[in-house]
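Next up: just one chain, as structure tokens, the form predicted on its own.
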Amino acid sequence: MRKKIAILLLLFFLSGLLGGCWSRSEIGEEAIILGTGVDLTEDGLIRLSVQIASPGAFSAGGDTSGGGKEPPAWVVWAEGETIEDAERYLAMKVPRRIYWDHSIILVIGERMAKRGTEMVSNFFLRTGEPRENMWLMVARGEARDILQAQPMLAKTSAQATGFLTRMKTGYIVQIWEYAEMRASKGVQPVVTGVEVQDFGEGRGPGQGENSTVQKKVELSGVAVLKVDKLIGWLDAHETRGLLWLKGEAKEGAVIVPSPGEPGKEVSIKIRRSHTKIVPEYDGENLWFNVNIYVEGDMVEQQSRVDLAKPEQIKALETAMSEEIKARTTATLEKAQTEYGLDIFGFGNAFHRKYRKEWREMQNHWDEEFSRAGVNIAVEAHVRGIGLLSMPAGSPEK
């Protein structure tokens, strides 16, 4: 019997730590954070911008276009000393508990980007709820406007803005893969551009008589940091050649002229490709050989030219190893030259093959990399041209 009361007891203590529901947070007192923005005001101060989403607009049955009664989101900002600082006066401003978890994007400001970011990304490193998959991004401009722009296939910006970094069209960066860039002496940061341009004017579908322009979204080359401060762009052109030099250019397309039709186009979409750094050092003399190998399909000619022939699709190749390898040195140039920073990692495959020379080297490897050769080598190859052999109408010889 006093076995059982024993047991009993024991069990009626041990139900009091089973309460799964101290912790609990109902949706509906939660401001759920869709995207952030940090600026750095004129007067020095920092203003944090989060773009909230409307409990309505995001309901099941909800208009997807976004152009419901209610808008899809509210940005709503404040100032502070620092980001805690003005974290604090946004939660007088908000009636529910800010929720980080679902943030998309976190955006820096350009005059905050050139005042330094480490501190936008350590505030948001080390609080606990903010996901470390956020893509980070820097404006032209002001990383508010970014979040109260309107675009027309999403229902906020923050959503667009998402939707065009997982389509992989650019350079795109999370903030965890940022720290690791800063954490390196390898390689410095390179942070994804986005600007907001006007979409256009006038009465269009469901638009009333007096539509004002519409704001939009869009991928803007990268930023280039110095350690942690922007000191330039790179543009869209030139991003493309980034791509390259990182082994990164997984999507997207290569257009050369056409053999036979100088002022044609061909259109060569990549289907795979890798880039292979190999660095040499001589104890005096640092170089790295870069190999480049791409695999594409003829997607697009404008041309009448029979580019199914093996003659032509040899020049093909021959143009695309050109095109590929041109933008690869424009942007190395300019890397070298004006900027004077690795922003490809060289540098960490140098640590890997000379570990002993790395440590004499990495606490001026910018130098060294402004001063080292490259020889860029690019092996392309055309595997399929589509389902026509010839233009459609060229006439049979």
Second form
Amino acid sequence: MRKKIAILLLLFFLSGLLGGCWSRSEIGEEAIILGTGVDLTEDGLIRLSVQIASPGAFSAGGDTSGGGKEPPAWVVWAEGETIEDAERYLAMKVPRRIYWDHSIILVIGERMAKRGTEMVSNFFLRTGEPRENMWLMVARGEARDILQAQPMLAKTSAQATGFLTRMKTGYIVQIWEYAEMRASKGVQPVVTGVEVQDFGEGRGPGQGENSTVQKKVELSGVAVLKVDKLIGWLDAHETRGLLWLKGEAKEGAVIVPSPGEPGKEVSIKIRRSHTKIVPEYDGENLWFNVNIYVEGDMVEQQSRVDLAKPEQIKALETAMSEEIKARTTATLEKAQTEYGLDIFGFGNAFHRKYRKEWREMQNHWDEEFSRAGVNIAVEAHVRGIGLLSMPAGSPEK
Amino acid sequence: MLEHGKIDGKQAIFLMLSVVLPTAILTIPAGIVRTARQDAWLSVMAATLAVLLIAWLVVSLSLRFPGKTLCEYAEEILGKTLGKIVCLLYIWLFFLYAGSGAVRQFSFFLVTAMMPETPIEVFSITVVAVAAYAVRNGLEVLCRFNQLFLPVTGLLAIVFFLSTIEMKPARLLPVFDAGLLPIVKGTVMPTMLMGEIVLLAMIIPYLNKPEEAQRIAILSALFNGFVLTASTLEALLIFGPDLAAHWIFPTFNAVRVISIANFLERLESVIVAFWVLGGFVKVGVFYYVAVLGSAQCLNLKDYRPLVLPVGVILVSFSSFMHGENIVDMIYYISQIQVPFMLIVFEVGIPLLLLIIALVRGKGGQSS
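Okay, that is the form predicted on its own; can I get the form predicted in complex with the partner chain now?
So here's everything in the complex, that chain up top.
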């Protein structure tokens, strides 16, 4: 019995050693990276910029209690031949171990993206530490500037950008989704665009005299990649069209001219939508029938017409589908004529239906896509009109 | 008899699940997806049918010789010399080679995905040392432990279920993309891995109801097929065939992608827990049959003196017989281990033994 107890005690104390000292990492010795940026410098080197959280600013009451004003994050960068090379130079500047696991965003600078995004994503997918669900974006300009911007409502620009992304107002993509698009032959990758905007001088309470021009991060359209190189952009309007065609327009609004009163607008908020792409191929002609279904609620009306009538709702629905059709057509034309790239995944839809033809066509799919005809049909429904039935002073009363 | 423990049917099924699944769910999907693309799951299902045949073959053979393991009845069928040779072939080239392969995979995954700075020997020595303790205490202990741990698989099911939000069924289309041939090619690898349930031939004598062996083999083959299909689907439905083939451990990455409400994430620890616990049992079973087989081959009264030397062999095999790096390891598995093991040890020899036994009229009637 005594022997048993002795052994149990020994085991119990030995378990204390299980954690070991090998590869141990104390949280106080980690440099926790919140955002990562990769740029190409003038000399053709890769510049890796990281935004490192400074833990003091995150602890409870960190802003108010003493300790002065510790900035919540520190942006530091280093250059190298490869990302790992740059990381090693970075390690000479950062007094802690660089820890990738919490990086929220990965921003690729414009020049780097033109050179190739695969050179960047490879490191982050191959190394186990960065997460596959990091948000991937391409900066208009330098990625470093995105990390250096001062955010509002969030402590660091990386977090702010992460939140912006999660609101799904624009087209957003995680690094593994990019990798999937990159690996697939039936779709060309598109990546969220971001840019730094001046927000003017802050004059809110507490900012007083020492207010300067604030720099904020803003989602700005979509970067279009050919294979993995940046070749152009879609602006915010065209991005809406992209979202409709990709079936990812789950948030946002459609602004349509008000029936019965030209020049005034009505806003319809999207509640749900889905998109179906049906390819048709007869051996010679290739065309796609795109069926978009959308449901929304009217949330705003500028005109004074009484819209709470069945025929007016019908008119609204028609206007809505016209508007969506115009948006998607514009984006589609840009993709087909200007870029000649299938950024919508029509190729994947084609592959699903015509697997034999695809085997031959996948090798020159983008040309086939550029020549393809597309019929867009939108089925729009207005479900709710909010809490008002008709605007005040409606002449038809 | 060397082994005095008895296990019941449920324990045997659980044991067979642990023999196949722990390494298979992580290492297999990438290989099958590379050959069969989005039809990989069909390959796994077809493989399950093939494994049912293997299971039937091995169990029918074993049931002709009640109370005897593969090593014992090989002698009875083929005569002393030939029988011992077959027995040694099984021990060295199958139990020890595949067992050390499991040790290698176990350690390599932990090194590659979790702890890159730790020397790989740390993992292989540790897992073999723990398994040695279980093996020394006999089959019953190994089974009890396995029974205790297997419910962790339930967590795995929850994780797979949680990942359904990232899944898109369209990624499985079109079915039969490149015709039937890639699917057939894709079945080879899962058949070999699930075919490892031929280890039952060493365990059937220790069942408390050996007449249930046929049912046990069929059920474990079906369960294995089901879980393996699920994990292949998991990788395919999340990543699609193009990206799934790019990863080395696609199921692991698929689980890492899960993020629910920005709150429930980083679930890969479940996979790792399954891997560590299951990997230990898998190594343990191979280790056990190698030790037991050697003892029977050498006509020893007790197998325990062999535990230590066999363990040393397992560790050294795992370091020297599977190449120097992970690329070698994957190459060895897909190019050498899979066809060789499948043809020789899982189908060839058992079939030959059965035919010779029938011709020579050895053994009782198969029930």
